[in-house]
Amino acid sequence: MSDKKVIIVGAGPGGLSAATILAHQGFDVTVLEKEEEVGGRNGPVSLGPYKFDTGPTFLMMKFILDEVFRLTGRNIDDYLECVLLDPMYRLQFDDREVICSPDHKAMQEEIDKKFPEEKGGQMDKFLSWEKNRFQKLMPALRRDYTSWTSLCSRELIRSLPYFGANRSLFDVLGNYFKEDKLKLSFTFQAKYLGMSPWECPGGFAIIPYVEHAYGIWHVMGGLFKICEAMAKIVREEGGQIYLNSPVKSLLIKDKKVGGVLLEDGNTLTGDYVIINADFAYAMENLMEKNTLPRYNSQKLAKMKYSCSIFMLYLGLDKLYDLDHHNIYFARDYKKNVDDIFKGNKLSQDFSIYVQNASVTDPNLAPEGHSAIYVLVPVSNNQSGIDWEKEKDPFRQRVLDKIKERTGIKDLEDHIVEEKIISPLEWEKDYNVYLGATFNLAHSMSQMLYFRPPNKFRKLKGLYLVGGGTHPGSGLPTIYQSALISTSLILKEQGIDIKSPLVWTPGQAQSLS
């Protein structure tokens, strides 16, 4: 036990994960959120009698999330009924379409219908190799790189040969598949990363794979509900959250972080401050300026972001016969990625991902009808895009590709309830820098040592969890991040929880 009091600024999924953890422990744990609920990108979308999630919804890698939950002396069971999705998700391109589905041998059989010019077998192969390179880089992924000696560290030297630095994610799906549509069944995963499958890193192909291997999760209300439950266990084990209260900036004396500036005027002092706001967003306005000179104005300029996305939440008076997950690639994806990425531009044809969770879980809206998420990717704020010019005719044409590739023809006329979500808004509502929602991009210079730490090296006691830190975005990587900063500072307590750091080929079968 601990009686050491920690500051957590924001109640997003790394957040609350390391709040459940520290304060199963012992520590005094303080929660500040700027919001009225909690959650951030992984929060709710309330619109009426329709509820969705506001960024998140893909639940992968669910022994992770399980981890954090054994880690407070809890079963996830008792607080959330997860749901394993199949299909998957339903992938649909201009001549064909591909169910995608955790049955590997389903899969195989997909393959062989939708793709006859490929040869059998090509997932045993993904699954056979990737499970290897998943093995090797996952003891890298989850250590902590603070210090520059984590470069000489045997689990990164045994990991290097598999990180595919030298090959892009699309190069390296040619192992396994020779049809591009194929390939990008499996590479369009990118997205999590906000990132190129031309240019992500050959090592993100464990992403497919533990999609495959361990297939993806719906939580039965919606995936804020995890931080819901997170902050019941919080306030279970004593500590305390704070709604509707927005930190102004950080209080730092002679390179130590000692608490928190609230706007209202108030402070509020502790021995740890753990950052789960955006990261550039945080170096920007919770500090003085040049406090960290590496991650000044200049040099947060400098970094590689993710993309956008413009959002629509649809609350509709009727219920659509559409899988939970969908995808409609663009005609010409190559095309698209390239407006987004290197054009900086809005594509005349677009590729778009539309949830109908309605169809799995009844919670979210009332009988009848469904909840539509609709998500497009598009270029962060660094294009110059005018969304206040833009939002509108972009939203029409949203919804008149909806209406063409599912073949909804009347959605229109059952939109009862609607909120619109563009790169404008998720940089001045949600303090995203550049509105890049998938945080910084996972080039190999951002990543691992190179990436923004857990542990803050120029400032005693000042931690990060979230996208912008190692591992990186998504879900599973966010609560990875909680569990490596919350191990650094349990450590430093000397406090042994048997470590998460530790990395065995078979715990995470054994964790599923």
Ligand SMILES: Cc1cc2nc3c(=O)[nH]c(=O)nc-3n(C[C@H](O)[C@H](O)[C@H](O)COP(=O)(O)OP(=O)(O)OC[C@H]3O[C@@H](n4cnc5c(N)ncnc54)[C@H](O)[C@@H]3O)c2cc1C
The other form holds:
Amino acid sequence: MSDKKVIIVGAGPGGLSAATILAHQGFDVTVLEKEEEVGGRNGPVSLGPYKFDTGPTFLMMKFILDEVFRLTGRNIDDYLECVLLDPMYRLQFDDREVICSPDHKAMQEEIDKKFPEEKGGQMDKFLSWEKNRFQKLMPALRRDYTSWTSLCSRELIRSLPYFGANRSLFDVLGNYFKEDKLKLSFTFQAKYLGMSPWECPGGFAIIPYVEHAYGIWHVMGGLFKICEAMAKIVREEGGQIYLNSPVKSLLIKDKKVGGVLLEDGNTLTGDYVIINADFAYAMENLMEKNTLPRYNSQKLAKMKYSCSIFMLYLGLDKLYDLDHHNIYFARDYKKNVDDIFKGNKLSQDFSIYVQNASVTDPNLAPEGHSAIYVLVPVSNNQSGIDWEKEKDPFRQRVLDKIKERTGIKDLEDHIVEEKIISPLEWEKDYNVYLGATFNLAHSMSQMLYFRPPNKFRKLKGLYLVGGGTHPGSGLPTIYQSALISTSLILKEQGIDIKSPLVWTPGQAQSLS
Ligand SMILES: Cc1cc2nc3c(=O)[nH]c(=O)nc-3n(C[C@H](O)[C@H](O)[C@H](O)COP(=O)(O)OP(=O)(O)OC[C@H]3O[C@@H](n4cnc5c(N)ncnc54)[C@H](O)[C@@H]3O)c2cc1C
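Let's see the other form, the form predicted in complex with this ligand, since the form predicted alone is already up.
Okay, now the whole complex, with that chain kicking things off.
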């Protein structure tokens, strides 16, 4: 146990996971959140009687979240009702639809039916080879890279051939499948990282693998319930969460971070400060220019960022018969992806993801109504797209696209509540640098040792959690970032929390 004081800037999933673990270990934890609710990008959107997740709707690798709860001495089932989805999602191409199931036999049958030209597909080969990759990569993804000696670590060296640094995700899926649309069914997941399947390192084939091996979960009430449950645990453990409390800057003296200055002029001192706010936003705004030359404005501008997202949340006074997760691919998916990542323009024909969680969860809309969440990947704000001007016409194009692709013709007659978040609002209201919703890109030059560290070498007492640090963006990796960063603090205090997911030197345990 330790009674050291920890200040956490931001109550997103990263900050709250760290807060629960440290509060349980006796640390005096204070979380400062600028908004009136916890959750950040994983918080709720409430529109009248309708509830939506702001961001994450796919919960994968739930075992990492289970472990965060276990490390607080609790069982996740006492706090959340998690439901394994089957089917996981429906993929709609121009000429066929593919229903993806975590049941491997059913998935193989679907491949045989929808892709007869594949002559059997290679689901078994995909699962067994990617399981091997997953087991090789996990030890490297679980460890910290705060020292250059990590570059010589056994975990990293053993994993290197499996990162697929010289091949794209799309290429790697060619090991198992021939048909482009079948490859896309296992590579569109690059969008979770805000990347193109043709650019994303091949090692990320572990993402479709973990979906098919461990499934995709929904949390009843919405995924934002995870953050609410974590906030409850922090308070149960005696920690403090202050809402409507934006942090203005870090208090830094003699290369040591000793606390924070709030926007209201108050200061708070602590032994450790953990930043959960968006990484590049924090480097730009929470410290004086050039405090960390490696992350000064010019260097930040040169880093690579994920795409952004145009969001539409629709409260509808009609129950629609759509699956829980539906992905509609642009007819020319490659062109759509190139427009986002290279052309920096809005595509004529674009892909959309439509979530209709009301079919699984009655808590999100009144009986007979629907709460529909629409996500459209678009370029981040490096594109220069003028969203003040584009927002309304693009909204109409998105509604037209839903009508065209889903066959729901009367959508506009039933909208009773509506909210838009464009790349502009991600940047302005959510403090997301360039509106790059999935944080820094996950190219090899920005991963592992080269991603912003869990613990800063040049500023004592300062740590990072969330999508901007190692291992990366996405709920499971964000929880893992909290496991890594807190384990470094705990280690400094002589506490070993003994967890299969928390790395300790020399340990390279694999997961099955
Ligand atoms: C639309 C969308 C869909 C996504 N879908 C998925 C998905 O299906 N599955 C998945 O695994 N991941 C998904 N993600 C990615 C990722 O899981 C989420 O973005 C996640 O919420 C990021 O968590 P975080 O802890 O890094 O940061 P955030 O959730 O952004 O939390 C940071 C917190 O810091 C606060 N803050 C910022 N500045 C200050 C300040 N100055 N003072 C005090 N507080 C401050 C913010 O208000 C926020 O609460 C999605 C993301 C988006 C945007």
